[in-house]
Structures are given as structure tokens and as C-alpha cells.
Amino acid sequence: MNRRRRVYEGKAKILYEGPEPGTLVQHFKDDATAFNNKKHDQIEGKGVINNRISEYVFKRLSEMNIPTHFIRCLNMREQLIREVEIIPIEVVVRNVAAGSLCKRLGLEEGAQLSRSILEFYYKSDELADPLVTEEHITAFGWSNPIELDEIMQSALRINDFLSGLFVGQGIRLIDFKLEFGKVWENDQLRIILADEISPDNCRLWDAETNNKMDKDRFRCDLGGVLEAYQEVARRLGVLVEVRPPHGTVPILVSSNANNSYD
């Protein structure tokens, strides 16, 4: 597909004008960032893995009647998505104490929370994505109470589904970030899931060892970032190993393929 006009570039993705009105092409980069872009590197192949993991997860969510912006995968790095009006709020769902929650409240990392917690952050690189409340969101018009209630219900449904999906593959879903957008359908405004779901915006720990399998490996200089992402993809069934005469090569496969847990 011919390269089209660049609409937006973020830390890990680029959005291009889509081939049809109301569509965009989402390109996954190999950039790895942390601490509001203060730490930055290139990890070759990361974008390819994230594209395929996110494609798989979004397809499974659609099967659960959770509306998303995903239309179809175009190639190893790009997806065709619906153009949406992004709500400037990051929704973080926490199941286990980790990251900034531990720093703010003095909690021990890995402590199981008595129930899942929803947090909201205002999307602003300049302000380092500050934590905000429901009152802030509705008072400043970032979203209204009805939309916010729908977002919260959807986030909890997604958490239930993803927790089950990952635990079936020996992975604990510690916490994750979601973004939502607005789109018109038949003269009705709908809230749908946008952005991506991958090890870039999920904390994923091995269920037996608690080894980190996500971007914390980059944040904390643990090494093995690409290998951890590949392992997540392998367990989800979107990365298989074939053995040519001179070694083992990981191969990305379509998420339409049959998987062992289906």
C-alpha cells in the first residue's frame, strides 16, 4: 500500500491517513520509551510483535462484543483501524500492586489487591500524564458521566477477559492501560476501545516465577526485552518455532490459525 499522509506520531506508533474515509493506518514502531520519553531506544522487531499481539487480542475482544477500532491487519507492522475522536484519558486497571501505585502508597510490589482498581490519567506529555479523578474528567469536559460510566464498565469487562486469557497461558495480568475513542454509527455516538494492547502497555508476569514479560524489562534495565515479548506471543499462539536444517527461527503466524487453547 502506498504511504499516505502522516496524521499523528506517538512514542510507539504512527497514524497515517487510511485508504477510505473514516479509516487510518496504524504503524507499530520499534521505539522503546520510558519515564515520559526520557529513556529511549530502538528494539528491532518489537513493533512487529506488538502488532500481532494487539491484532490477536482485539479480535478476541470483538468476539466478546466489545467494540474496538480494529478493522484488519495490513502487514507485519500495520493495521487498518477506524478513525475515532480519542478521549484524552488513559484508563489504568490494576489487579496487583506495581509501578507508580507502589511508589505513591508505599505498597509492596506484587501484593494482590482485594479488588481491581481503576485509575485515570490525563493524556499530556507536557504534564507527564497526571493522575486525575472522575470529578476532573467531567468538570473539564473530557468526558461526560454517561460516557465515563460506559468506559469504566468496558474496562472491567476487558480486565475479566484478559485476566482469563493470560492466566490460561501461565501469565499474570498485573495491570494495563486502555484508551477509548468516540465514533458515530447510524447517527449514534459510541464509545469504542482504541490504541493497542501489548506488552508495551500491560504488565505481564510469568505465573510461576513472577519474571517480568513486559516493558518493565526496558524500564528497569533487565535486558531480554524482545525475548520476553516473543514469549508472550508464543504463549498466545501467534508466534511458532520452525526448525530449518541449521537452527530455530521464530515465525509470526496469522491469529486466524488454530491455537491450543481454543
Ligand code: UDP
Contents of the next structure:
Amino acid sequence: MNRRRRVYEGKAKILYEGPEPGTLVQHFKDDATAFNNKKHDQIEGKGVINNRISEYVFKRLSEMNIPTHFIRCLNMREQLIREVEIIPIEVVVRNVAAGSLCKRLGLEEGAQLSRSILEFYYKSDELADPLVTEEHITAFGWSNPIELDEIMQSALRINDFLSGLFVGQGIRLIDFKLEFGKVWENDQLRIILADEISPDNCRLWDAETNNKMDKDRFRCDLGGVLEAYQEVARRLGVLVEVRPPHGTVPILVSSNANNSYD
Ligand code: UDP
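Pass me the form predicted together with uridine-5'-diphosphate as well; I've looked at the form predicted on its own already.
In what comes next, the whole complex appears, and the chain from above leads the way.
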């Protein structure tokens, strides 16, 4: 029986109380949802892959001095994270036109944007995460102008770094969503990157074929969702194939020898 206290359950993740004050356990589920929960399914193994991909990306971002909530991986589906006060804004960074941008402005999917675009959405299931401006965010007190500046700078740095990281593996970073939180550190408020970065919240296209390697495969019923996520993990070096006696199954490997998967 799971006796841990559940702090929050979202569409793809559960947060449990952590082992020490100020920590939480982030558990990745296999649930896939789209269109504000109207489409829902289970993709067996997705949570395990997203845990590994997100761990890998957050570690690389920490090395770039981008503060994140990630502390360490606990097991195949869970990571220990810092508890933060989530800023109720989804920050979307776009390099290529896709998804809601195309619908809203009548653009053709795949059109290269002349510069990266930052957008903000207010996190509200009831309102289906409406697009908002900096003015709304500061006027309604969801974040203040200084924090928002820091968030925007951080989002653009993350975009530069991740675009390069993925391109090195033959993947185009089309767009992605970030969430940030606030923590107190030595009497100072700090903004840190929270949530996850995985094919659930990025659009990733194969650089040669433009094949989709992300949640659009689920949204648009393209099939091969798990295979695409596995391929992203494989290219990032966090998935290897082994040959057990009864055929080939993918297993997840750690990028850090000190990681324990207990
Ligand atoms: N996204 C997300 N969660 C959301 C909305 C968007 O992770 O609630 C991600 C999405 O996967 C994509 C980017 O943000 O990589 C831009 O999404 P878009 O605004 O085009 O909306 P969508 O097409 O997902 O409705």
C-alpha cells in the first residue's frame, strides 16, 4: 500500500510529500491527455521514458547554471524535487509555427519564425489555459515585472541551449512549454525551473524527415507514440537496446553512475 501523502495529482504526474522538508517526489504516470483532457489514454512505459528524458535535460540545464527543481532520480518513475510555489503561467517558446499558433494566426505548420516567440498562458483548467500578456500577469499579480524579466531571459537561454542539444541528435526543437516556481534561499526569493521537459511538452521533429517525435503523435492519432519517445531517449543516450533471451526490449540506462534505481 502506498502510504505517502499525495500533495497534487495532475494529468501526467503525481506529487507526493518528500522525505525531507522542502522536497517532493515527482511521479511520472503513463497517462496521456490532450485537448484539455477530452482525449485520454494510457501509453505503457511513457512515464518511465519521460522521467529519464526530463532528468537528463534538467541535469544539462543545471550545468548551464540554470537553477531547477530537480534533485535526483529515485527510481524508474520518480524523481526527488524541490518544493516550489508554482507561478501559474505556462511559458511557451516557439521557433517554428505549429499547434495553436497556426490555428490562431492561420499559419502553415512548419513555417520558420524569423525570431523565437515567447507566449504566456494562464494555468487554469476551467478556462482552458487562455493566452495572456505580460500586462495581465503583472496586473493580476501572478508574477511581478522583475520575476517575469528573469523568467523570459531564462526561457530564451533554455531555448538556445536545448535547440543546440537536440540539433546535435538530429532533432529540431519546434516549440516547448516551461513552468517556473519560487523558492526562498537565504532570505532571497529565487525563480527556478520546475515541472518537466519531455516529448509531452515539446514539439520535436526529426531533422531529416520532419517526422514528429512528440505528443502530437498522440494528439493527431499518428500511432507509434511510445516508439517516438523511445527514439528521443535513444538519441539523447538515455536508452539502450539489449537482447534478452526472448527478443529485443529497450531498457533505460542512467547517465550518472551514482544514480540508484531501487
Ligand atoms: N504545451 C504543453 N501543455 C499545454 C499546452 C501546450 O506542454 O497545456 C506545449 C505543447 O506540447 C507544445 C507547446 O507547448 O510543445 C505549444 O503548444 P500549443 O500552444 O501549440 O498548443 P497545443 O497545440 O498543444 O494545443
